[in-house]
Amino acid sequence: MAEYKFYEQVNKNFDKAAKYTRFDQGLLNQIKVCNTIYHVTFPIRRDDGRIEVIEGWRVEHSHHKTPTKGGIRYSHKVDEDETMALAALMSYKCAIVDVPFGGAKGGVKISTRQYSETEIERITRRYTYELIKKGFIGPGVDVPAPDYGTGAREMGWILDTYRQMHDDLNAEASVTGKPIQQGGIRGRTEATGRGVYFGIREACAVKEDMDELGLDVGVEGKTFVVQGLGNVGYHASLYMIEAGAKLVGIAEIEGGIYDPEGIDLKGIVEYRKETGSIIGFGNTKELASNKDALELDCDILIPAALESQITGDNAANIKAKIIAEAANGPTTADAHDILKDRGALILPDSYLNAGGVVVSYFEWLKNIQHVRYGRINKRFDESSLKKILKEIENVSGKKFTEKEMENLSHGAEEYDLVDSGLEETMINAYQQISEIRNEHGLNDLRTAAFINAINKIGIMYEQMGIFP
């Protein structure tokens, strides 16, 4: 089997798409390299009073924009290869949405299975204080996320330690997808898989592109398999059965499972909750391995684990007519050719993936403005959304019930707003995306999406003036 340097795929991506693009060779170089990359090791007190050294890395990408931008992962499998690839990702990702920041990505060598909370806990709080004394954290500097592996409750903590450091009236600002009470925002937590199911609905009303693949125009009524049961994973799922869409493979670290009649996603995720398992549960059959769910048949495959799983060994074992990439780097640059010539819909991942950051710069944006989402004007909203209401009953006779009334007059809150927010961004990036492909005659939406970062971070660096 092949090894995969998953920085080189993310390169050969971005070469392949250069070619498209009008900038000299040295601007080029300058946009593909790692600008700062900060590899750290620091000792942590385990529960048992051993001492045990954690590595860790932090990568900013691009400074073509500040602040940089990027989650942090717990893994075993992080290294700085690794690291490098997803803050480049992060770069491209930022420009293809029109989100103003430059890209970044963290890292810690753990397995979190192995580690207690309070262990955790610790890591997270020494991690942080390393990033502090380097420069690698701050509100207008270089702002961490969530990622595989971690979630609100490490946010709050980077939080809490950047305070402890820093008496910074913007504290909040300085990291993305903490707890609500924290300055957190709601939507941050579905917002990956959310736009997931965004950009799948966009690709799926082409007429064209469906009727080249042989399918209907819409979501409603096409099959799904899922690699990935995570916060991504489960809520793009949520959101594509509530479409009418229909889950009908599985795959996860213990196994794949199949049932063409449908799976139901809340009952499996309780049922892996009670056994630890996704094998067993209802009619589903077990397969063989659990990357044999990948070669499912389906209409859409949404891999929502972790890169370099459809790979030169397996891409032409790939049924899916739709691959939807929900994870970082799922696809390498071989497969992608086998799945293309084999005439398959790729949607990149530095697209469809893009809602967490950009539901994360509505989130910053919120703590630097010190206001929460609809505060302002949910209330004169409702109001004036009454007073016509009421004048259309004067007009027309017709009376609303206290129901009517009160859903026809909601103000848009939080939540409302971010979701549209979200909505609106997706739909306007794969409109973009879809003209650069139609203008270049490519029948490839991931170069497509690479000719448009490189051609926004390419002008950003002419305008800064660092190249005669």
Second form
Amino acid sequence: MAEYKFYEQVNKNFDKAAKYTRFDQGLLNQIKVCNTIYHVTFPIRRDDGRIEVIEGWRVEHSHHKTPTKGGIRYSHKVDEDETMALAALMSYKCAIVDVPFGGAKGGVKISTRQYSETEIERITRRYTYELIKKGFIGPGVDVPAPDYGTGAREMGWILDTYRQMHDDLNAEASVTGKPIQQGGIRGRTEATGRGVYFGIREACAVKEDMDELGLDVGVEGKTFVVQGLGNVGYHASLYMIEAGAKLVGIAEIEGGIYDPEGIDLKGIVEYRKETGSIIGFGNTKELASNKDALELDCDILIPAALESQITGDNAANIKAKIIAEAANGPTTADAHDILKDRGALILPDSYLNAGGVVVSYFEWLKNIQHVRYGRINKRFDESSLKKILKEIENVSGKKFTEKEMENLSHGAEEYDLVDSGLEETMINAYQQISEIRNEHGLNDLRTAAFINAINKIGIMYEQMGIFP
Ligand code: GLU
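Given the form predicted alone above, what does the protein look like in the form predicted together with glutamic acid?
The complete assembly is shown below, putting the previous chain first.
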């Protein structure tokens, strides 16, 4: 079966949805193209003194809103096609969850395991310097964040490098996903996984959809398999288990495991840290290969690793009724059709994994406001609530215990506000895409999500002055 390259896959999904919009082909083409592509090579000195050439990209897919936003990926598989596809997905993702940014993505072609911490620091700082030189980073221009292979540590180096070269009041807003001490926000690390959970919860609350799949309403009692125990896969699993779902299988680089009785998530993460592998943990059984884990019997499959994991080759063997795309682009267009033909519910990446960029947006807002959420109103809210509770005591004669008083009068802190803002966003976005699905009589949330994105971005381009 012919498979398309990643950027083409994204555009195939786009074209499917574009038919349901009112825009002409010229405008649709403008939405689809990548506005700017920066490909850079630079030297770094390895710890042993050798010089090595490193290759990197930053793609700004759409300037219909600025800044553009998207993570930076470190992987030996990074190339221009992948970075373009991921940048385009960022534009659609931001539109779907009403985050007012255009989409971008960066990538550095390195296998992080082969470099020391100081080497990765040198690569990160030099890559940032190259972005600065060409105007591909800045609080109002283009704002990177973590992605596969990067995290708060790298974002901290990026900010520090940016700051050395810009005396900008808003410098902290030039990158998100930073350590808290450098202007990061509480809840960003777990945000993508938390958003994945909120999205699955929304989908599982729709009775008609669950009836069609032959499943009960709600997350509780459902079995799931996760591919990838990285930041996103781990946190999505954590919240699924907290809500009463059972983790029955895991796929990781080194192999796949299965236990129908349920796998202890924290236990396996510890075990993997000690042994370097998930194989041999507790009562789990080893599968012939990591790909086999995707084909296990379960209600929900959560691919939380890289793109093109579910393809025309294995889609027919996948038994999960719900495919929850925590990764970007895990399902190819052919695989999507095969899964849909047998009635699976696919929660598309462009919606489901948007929690990361939602909380990045909150972080950016925090940075340009120069104040932590909750700092100004927390104490005021608490004393107002205490006054109300005292009044209730006076009127009713009931006396609250100290603990009750404390719980009921708790003023919102940064984490509380971030979490409720994320929850609200994921609920609203789900409602928007399911309304579009129903309006067009579609049986496909991915197409509905793309229609939503195209409509929102298209309006921006219609209103834009096109210069001669
Ligand atoms: N890399 C993440 C994503 O693919 C987060 C992007 C961001 O926070 O800007 O959505």
